[in-house]
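For reference, the chain that follows is the form predicted on its own, supplied as structure tokens.
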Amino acid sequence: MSNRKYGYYPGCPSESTAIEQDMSVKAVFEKLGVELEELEDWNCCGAAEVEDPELVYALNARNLAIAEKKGVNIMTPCSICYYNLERSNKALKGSEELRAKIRGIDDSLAYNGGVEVKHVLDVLVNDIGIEELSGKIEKKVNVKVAPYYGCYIGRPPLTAFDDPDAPVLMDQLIEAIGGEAVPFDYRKAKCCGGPLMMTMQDIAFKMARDVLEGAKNAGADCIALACPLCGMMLDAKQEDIEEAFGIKIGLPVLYITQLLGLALGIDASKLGLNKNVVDTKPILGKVV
């Protein structure tokens, strides 16, 4: 595994919304020995704003170019940038019409289809693997989690790695670090509201109420994510959805690698863990 080495695609919101997720990946990934090469001059993934099929096949097919390359497949953290990364690279393998096509808009977006993309839970747990993680544990802990996986994990379904309706990885790893997976079912693979912030924040703050509301009254100290759309909504916007709805909920969110660098022995400031919204201190608190 030492070996193991990843095209890294932080995303755009690594440097800014979701800093903390770049640090924690970075730190988890440097001290289980696998290296990551971020892509030179990667560009925007389309995020959820772009919906023309063919501008977010062509703004990913640079990505894929890039990493091709190099030699090396792509890793990202972010959810939304797999799905935009995975759909172009799916449909540009299974068209030699549509590479031609985009290939013909500029020298850059030759792609050959010689790249494989994936998303941070899917090399944690199906790459490096549960075993290997588990013997490199060095604290647990001793917290009540609810996974919360967001809608863009299962997609492409095609090619989703785990479960679309029903993810279980995120649950695998909590295990692993000594924690509690919290029932969850219902909203953990439903739609936290980000993509309709800017045009219908009130749907938008219900949906993501429903999903805060939800993991605390399961008895969850924290809620665990891997996508920053998620992390901006239920971890940023928590204050706003409280003023909003007259509630309380002061709930930790947190990312999965944060979660998974406080087991392997990282210190909270390398993960970022003074960087998320909500105060992390109560979950510090049980890492024993």
Second form
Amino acid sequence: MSNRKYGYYPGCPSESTAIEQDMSVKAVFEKLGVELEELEDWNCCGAAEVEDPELVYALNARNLAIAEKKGVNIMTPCSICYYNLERSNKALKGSEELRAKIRGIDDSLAYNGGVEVKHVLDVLVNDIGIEELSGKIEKKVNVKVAPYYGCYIGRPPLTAFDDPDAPVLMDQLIEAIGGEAVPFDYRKAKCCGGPLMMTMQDIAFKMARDVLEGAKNAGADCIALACPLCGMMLDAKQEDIEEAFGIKIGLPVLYITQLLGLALGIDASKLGLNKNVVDTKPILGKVV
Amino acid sequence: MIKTWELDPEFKYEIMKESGGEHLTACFQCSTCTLGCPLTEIIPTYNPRKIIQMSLLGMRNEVLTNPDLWVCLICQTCTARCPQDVRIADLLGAIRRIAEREEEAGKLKIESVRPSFDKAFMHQIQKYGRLYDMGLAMEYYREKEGSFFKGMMTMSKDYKKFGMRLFKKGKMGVKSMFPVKVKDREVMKKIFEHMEAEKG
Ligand code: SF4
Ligand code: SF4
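Show the same protein again, this time as the form predicted in complex with the partner chain rather than the form predicted on its own.
Let's see the whole complex now, leading with the same chain.
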């Protein structure tokens, strides 16, 4: 039986650029009857910019300790938050010395290793399960979807919960909601370029272009994803990428929880479908 | 050409002492990392295997000033495929941190703007405990352009269309002008101060 309550770690973009992901996660879990309790006063995981692992561990020791005090496991919708939380969790669980050292900085960083960390995709497919989800589907989301996983779902091996090159969890969800996962080859798990968005935009755009064009050429109606940074690159920056290369993509980009929410019969506005930058109306027309 | 008198035999130990650099000497130069790296399609000369080889040889200066250090996407493809568990993505991070410390000590110059972006990002966490997008952008552009004014000019140019797009979706507005802060900011300060002190 799955644990029916999670400590929710929304991540920094949840209130701004990825608000639709946050809305859809909350709406989906409410509908499924799985309680999410937001971790009180959670702090930033360190993202891709904090390079010193020890600093990442210290920052996340606090988040883990907050969950531990509440007696909940952590679930996060962001792949980078997941990676930082889980690698910190592993490092701290594995070393009393590290725990003591970090505890020495401040009492609020005292963590005893009693928490599990999961990504929302992992929770949906492996904790709740396709069977339970299938039983609750109210509508057929009749769309061709390019399932885009990006980096931290299947890599690195230390924290991965899916295959590094040919991940499948999102494909299973797409099938369950009545959609079709188009063949999306190596691009499924290729980096979107996000980490270079602000510092080497030309390279970041080339990376994202390959993913976007791959999805379009595969005949997808939309891209599904599970990470706010991918959302930033593929959705919010899509128009800039079109302009930079003189190409036309025009592909809606949805969080997998938005697609799942539609299948569960949740209202589009509750799923934040008006918040995605590329218009999602063509997708709504295919929900029957 | 390799000049043996310029090699630093201690360099590999220096890297291995750094968190993330521990597995350096496990590398047997098979090139799997480079072959799978998505950057090589864009930059054909990009070669993580070679950076590792040069590190093992002790080519300290060449490695620490290599601009390719700052292009890595941290996508973890190399780490996932390496038969020797070298954890290249972490390893490159360890080398970058050594390079940053050397720059702070005035011993070398990093051309890439990435360290200033990372620093500006960390300052937001240090101050607020959360990412404050606007604060990050303002600090980064100021550093990158050399002055607050020039930074604001470039920033408004870069953000013109993009910002409007987000504004229309209610993702950028008055609310995003102000940082969201954790309540316990004292502990954020402590964490950063502690790490700073530890690095000497
Ligand atoms: S894949 Fe691993 S062993 Fe092979 S060259 Fe790269 S780091 Fe060395
Ligand atoms: S982590 Fe860096 S070096 Fe490794 S495959 Fe990705 S971009 Fe290439």
